[in-house]
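Below sits a lone chain in structure tokens, taken as the form predicted alone.
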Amino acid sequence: MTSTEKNLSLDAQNLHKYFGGVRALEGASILVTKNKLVSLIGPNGSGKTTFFNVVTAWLEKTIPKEHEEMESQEYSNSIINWFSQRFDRSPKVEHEDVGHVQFEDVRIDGMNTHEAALTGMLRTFQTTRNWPKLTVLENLLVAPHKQTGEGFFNIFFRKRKIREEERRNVLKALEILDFLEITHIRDQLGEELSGGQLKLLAIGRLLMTAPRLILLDEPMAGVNPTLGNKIMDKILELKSDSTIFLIEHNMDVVFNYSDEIYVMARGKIIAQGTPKEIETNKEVIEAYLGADY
């Protein structure tokens, strides 16, 4: 593995996703460097959330039809290839990989959603998915993976370990609430929170699992600017321990906080670079404002 590969948090290459005749992704590729804040922007319907869904295994990637036909032809020739190799008459036809998603050194495509989440890569959604009937503190306490108390027999035979684990989780949850500056709402139910508070709670639940890559899908949507800046300041502080991959429509947030920006249009990446480079990119301006702008 090269030094560049070791420094990558996410390597998503040549991803396709079709919904019938709709081609949501057309060979999109993105590299996310560790401990950076990388943003993905683009007009509505450009494929950004679909890209997140494929990367996090919520959706399976699509193998384009031309490659399916190639695989079918390779399969039909498999017996011939076997005999050819058996008698050293010709080399085997290698399977051509079409797109991949790799988080650090782990291949994600092919995993189910639960398996992908356990690798250390977690995400939020445009609409927050917290537990409405649990308090803020309880929402955090159910987040850690593989808790001892989840096992039926452990309830009876590992009570001491369960109590110690719960104590550590409560302390960690209180630290996260303090970090996010929402300790004062620890006993409020999820259904009682404002939109901005729900966004902070969603981030807090992620932090309970200590993710190394955090994917945030429009964290500023429906949040007032003052609270939005506070949320982004907190997200920025996470870069020392985690990598941040962000979808966002608020261009002030994107250009003020990003280390690197990717721009998507019609399911393809049309530009990448620093905020200053993207701001003056002609293709980006055309994608947003039209060719006549």
Second form
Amino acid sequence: MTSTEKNLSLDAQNLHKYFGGVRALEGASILVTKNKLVSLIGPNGSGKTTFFNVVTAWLEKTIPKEHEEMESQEYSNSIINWFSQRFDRSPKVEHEDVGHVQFEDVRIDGMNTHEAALTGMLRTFQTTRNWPKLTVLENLLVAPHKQTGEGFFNIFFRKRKIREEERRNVLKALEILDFLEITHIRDQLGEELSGGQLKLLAIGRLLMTAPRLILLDEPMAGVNPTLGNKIMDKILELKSDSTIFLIEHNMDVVFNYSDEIYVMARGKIIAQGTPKEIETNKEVIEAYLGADY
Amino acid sequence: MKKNSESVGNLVEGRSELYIGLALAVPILILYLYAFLFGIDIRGTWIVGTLTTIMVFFVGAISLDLEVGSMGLPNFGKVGFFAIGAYTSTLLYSEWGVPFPIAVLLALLLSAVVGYFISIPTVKLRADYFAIMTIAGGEIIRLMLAYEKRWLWVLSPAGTNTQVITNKFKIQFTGFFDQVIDLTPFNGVTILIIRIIIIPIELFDSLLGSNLIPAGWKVTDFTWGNVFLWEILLVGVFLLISLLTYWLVQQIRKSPYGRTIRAIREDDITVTSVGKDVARFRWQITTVAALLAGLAGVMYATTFGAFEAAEFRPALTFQLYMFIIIGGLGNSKGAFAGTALVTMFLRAGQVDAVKENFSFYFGPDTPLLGPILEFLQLDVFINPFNLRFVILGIILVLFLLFKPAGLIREPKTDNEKYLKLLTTEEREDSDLAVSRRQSLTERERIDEEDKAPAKEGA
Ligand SMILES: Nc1ncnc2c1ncn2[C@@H]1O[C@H](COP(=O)(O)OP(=O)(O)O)[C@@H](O)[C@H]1O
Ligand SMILES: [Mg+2]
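Previous: the form predicted alone; requested now: the form predicted in complex with its partner chain:
All chains and molecules follow, beginning with the one already shown.
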């Protein structure tokens, strides 16, 4: 393994996603280096959210037709091979061209969605989600991975351990609330929060799991500018511990704070580079983002 | 200041809850008391019977509430698990000679296995389709029981195959503990209490000339009658099972596990996004709930000397829904309140004295409506028995419209439980931080909201 590979957080290569006739992704590739803030920009409907969905195993990547045939030839028609294909849990031998997603040294594509989240790569959603009848504190307490108290029989036989774990998680949750400056809503229900508070809560939920890569889908959209800036400040503070992969429409923020920018249009990456490089690449940007930016 | 207004809010809410509870409970209790005093001779047995029924349905209701109230999975095939529990335990014991405890264990096991299997489609199925699937599943089970003659019908004493299953265990149980317990010693005290209760009714009657108290009825005629030892034992055992079930469900609800299943009810996508296997929680809960429903089925079968497939119609499932919706989704106390009240109403409605004296007749002689009824050739008798489902239906609709949380609402999640885990110092720090930020943000918020109103979308 070379040193550049060791520094690699996310390696998503040649991803395709078709929804029937709609080609949302057509061979998009992105590399995210550890402890960097990498942004993905592009016009609405260009496939950014779909890219996140494929990377985090919410959607299965599409294998384009030509490759699909190549794939199935590897298994002959016998029934034994059918079984080995079904129950073989080792990584499939695939033609390199059909694309892959790798987070650090774990292969993500083919995983269940929740397993992918357990690897330490976590995401937020473009439309904020939460648990409306749970308090903010509880919204955070649900998040930590592999809690003892979530095992059915542990409820009855490991009460002590559960108490200790809960105590630790409560302290951590209070710390996170403090960090996000939303301590005052500790006792409120999820349904009582404003849009901006929900965005912060969604980030807080991820932090409970000590993520190494955070994918944020438009964290500032629909929030008033003051609160938006506050959210961005917090995201920048996270950079010391985690890698950030950001989809954002606020170009000031993207160009000021990103270490690297990828530009997506019609499911393809059309440009990549440092903010300076992208800025000088103005023709491309204007062609795809329109004159608004 | 915030604390104060909040507690006032709780008080008002608590009070309206109390009034609604009373508005429902008082008429039902009066009806039940009326039936008890004026319509029943063997009163001890009647009360014991009510208690037994309440406990059977309580176990069923609590198992449904765990799925529907806590995890948001609308299982409409609950009656199928009653049937599996009842048939498996009874057939194994009565027909195959399997020792009763083992027969019961096997019945519970089979229920649990079926419960596990119905959770599999929930991975792909939306809640409403899951409801349709389960209602169909329940009916498939009932129809199989009604028509599969080779295995599910039994030989009757007359020598023909019949779908009426005789519960040998019940017969042996009642035969073995057939000692009579005389309740006469309690008559004296009870009569004293009744005298006090009845004074306002007597006053009412003498003032208005009504006869709420039937003519010729005398307090001194009151007697409890006898009960059998087995009736007392059955109530005792059922009480024990109910308490155990209650305890089990409470343990689940209060744990981090319970918190996660509530989160699944609210939004399973977010639960998956933080790395939790939603399917595992779903199958575990449907399995446990199925096991409990199977247990309720075993209990249900024990209340009958003999039963047949017709006892397991979808109406039973809807009855369980009525219990938990009226009582309040997501909490076991509500499930009990709903079960007890509705069961008492249904039992009182069956008593002849209630049917006759709380009845209205509309026919051709009725003023105003008469001609219409004559034209339609209708005789309408309205009493708590005929109209029991109409009355319960109206109550249900009123609850869904105006009090969806039910008589007893799901306990508002309260951070107290978590903050208790902290040391006093940590706790004070956090509370202080909360109040400090609360006063701070009010100033901040004014600045922020001046600049731009929050917009949601795109
Ligand atoms: N689940 C889906 N089914 C069908 N089409 C979809 C689905 N999700 C996204 N698309 C389509 O894929 C394209 C890319 O969408 P999206 O990834 O949401 O874009 P962006 O996030 O860049 O605005 C759009 O044309 C959209 O209509
Ligand atoms: Mg998007």
